[in-house]
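Let's start with one chain on its own, the form predicted on its own, as structure tokens.
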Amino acid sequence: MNLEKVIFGFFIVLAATLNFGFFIGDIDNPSHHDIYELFAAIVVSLIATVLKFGDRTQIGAVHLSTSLVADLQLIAAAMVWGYAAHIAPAGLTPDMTAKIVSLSGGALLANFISVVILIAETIMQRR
């Protein structure tokens, strides 16, 4: 068992599940989406990205790119949330909530691709 792979797999799956937990619910209902879960998804996704910096394989490069996409989407969602909650005159409207959830949906897709790559890499690994 490779401890580094276990830790990376843990953070990739945790990032995907936190992102899924934030994404699930009515797309335009702010009470269905918790800001702390979005924050946790961003932090865990950033940790997963940092863990992939040292991997020089082709699959490692794809892992890094999917993690970077997830990070950008989640950070953009947080920025839209911050704008809606603190700057926009209308506040956190259903329209803004739909934009935030859509951005997290893009990050969820990137996390899903990363999990699929992780599973494929694990299956292809020989002893």
Second form
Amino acid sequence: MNLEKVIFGFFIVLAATLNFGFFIGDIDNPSHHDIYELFAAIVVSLIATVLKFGDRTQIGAVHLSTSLVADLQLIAAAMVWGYAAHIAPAGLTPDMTAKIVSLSGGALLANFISVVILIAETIMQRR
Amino acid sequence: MTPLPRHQSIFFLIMRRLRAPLILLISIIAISVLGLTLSPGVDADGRVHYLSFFHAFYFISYTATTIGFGEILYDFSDQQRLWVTICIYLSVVGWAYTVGTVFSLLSDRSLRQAVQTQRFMRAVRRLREPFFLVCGYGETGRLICSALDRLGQRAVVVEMDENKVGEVDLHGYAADVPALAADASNPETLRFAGLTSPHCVGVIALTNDDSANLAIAIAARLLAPRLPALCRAESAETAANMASFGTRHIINPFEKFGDYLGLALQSPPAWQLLAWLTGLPGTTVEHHREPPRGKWILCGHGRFGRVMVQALDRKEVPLTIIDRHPPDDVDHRWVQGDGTGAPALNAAGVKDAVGIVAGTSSDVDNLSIAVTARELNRELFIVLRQNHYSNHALFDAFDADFNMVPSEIIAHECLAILTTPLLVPFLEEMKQRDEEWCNWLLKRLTGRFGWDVPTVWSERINLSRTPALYRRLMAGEDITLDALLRSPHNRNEYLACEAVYMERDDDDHLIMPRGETVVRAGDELLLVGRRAARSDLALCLANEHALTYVLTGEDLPGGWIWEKLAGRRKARVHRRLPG
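Please move on to the form predicted together with its partner chain, as the form predicted on its own is already shown.
What follows is the entire complex, opening with the chain shown before.
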């Protein structure tokens, strides 16, 4: 067992699960989507990205790119939230919530691909 | 041999090293932001109020980056102040760690070398003109590089010693000289330095290590077989080994000097001519005294001394050797002792000798021998071996008759071979000729061009180099050298250059071709003359208008309209011709 691999797998799966937890629920109901969960998803996703830095293998490169996509989508979702809560006159409307959640849905897909790659890599390992 | 760091890995190396600090920073900011959203505050009306993520992130951003704003929505409660205090110290720790890692990374030797290698490779890859690969930037390498620079040729330097590589930048060459601090005997290094580049036109191995030079010779032979490789070899075994690998030019400075001295003893004008033709560009060759024939003394029977003995023996010069140890051969008179003192010199018969060779491996000893010997015998012809180029001032001040500087000899030889391959057969031919002929040639050339080192270049008559002349020759015209070597500014004047050697396609060659020699396609000419003549001649050979003017005196019109008009006028003239 390799501690580095454990940490790596942990963060990837955690990013995906947090993202999923935020995503699940009615798409336009703000009470179904917790901001702390979004925050945790962003932080974990960022850490997962940094963990993929410096991996020169092909799979490492794909990991990094999917992770970057997830970060991008999650940060976009957070920015929309911030805009809705503080700048937009109407506040956090169902309309805005739908936008945020759909963005996080995109991130979920990217995180899901990350997990699939992780599983594929694990299965390919012949030790 | 350690493999050089792969250039692609620099980016990844930095990222890998920064993994831990970045994760720490993210965690610290995340914890701070989270804590700030969780700690209760009060708003203006005294109600409990929590900072949103947006405000918390905003606050932490300016706190953690130490920008230090003072702008927040409401005054902080004590709970919030407590948390912010923790945040400030956390963020300081995070930044200190990150900045420290970045600095240690920047000062990392392997990273710096990787960056330098990458920069060097990029510079070499960007070279879009012919360049020479110079391995070893010692005294000889420096001379070669500055001579190449003066000739307008590019060079790439590979040198082991980092300090010497630094000197390349300080030297102030007209063109940029990419230099790398690496082991040139590593084939990978040579490949980085452009050995396999289509623009590389020659490899010069000048390191002071024979085995490294041999390794370069082998790498050049196998990786770039068509490139001419010039290698320095100080021992006969290395030279033989190089020769077995098909290295085209092997330069042993001692042997070369032995040849020179032999030539000087045999045919002084030929030697003068050789020195004049192969001098470093931009210098003036001094007119030397001719070495006299008679008894000679040799001080120092080392590597150099042995070669000198052979050279002098070949000319059957009676020789006395002064050395601390007895020489291996017993054919020569031997005096035990130190040439720096008068007793040994007197014992060797310095009073009635005509020449002395100060050939020990110590510059100070050599100078001391020369000074003592000259005091004992004013008329003595002194051959002085100078081991280090840096002692130049001392040797210049002494004014020996013949100064042997290995680095200069190698530099001259390399330049002659590299820049004008035709010069070597010409010099060989010249050495075969008698003294009278050489004297005539020397008088003729130096009378015309002076004692400044001339420009020596070769010109091949073919479609790519000399399109205008080639087309005329293909049309069946007979063009003589006399008609060709004229100034494009005024055709009544000759160009300040002379064709000294002509190689023809059918393995025939002419030395000092006469003016009425007809030029043929495929000929290669060796020309000696002034720098300006070279560009003038190149213009004549390549430009139709200039060539027509030089050959016929007719000024062709330049533009399209004028050409059309002239063509019509010419057609009219043709129509009037009978038949």
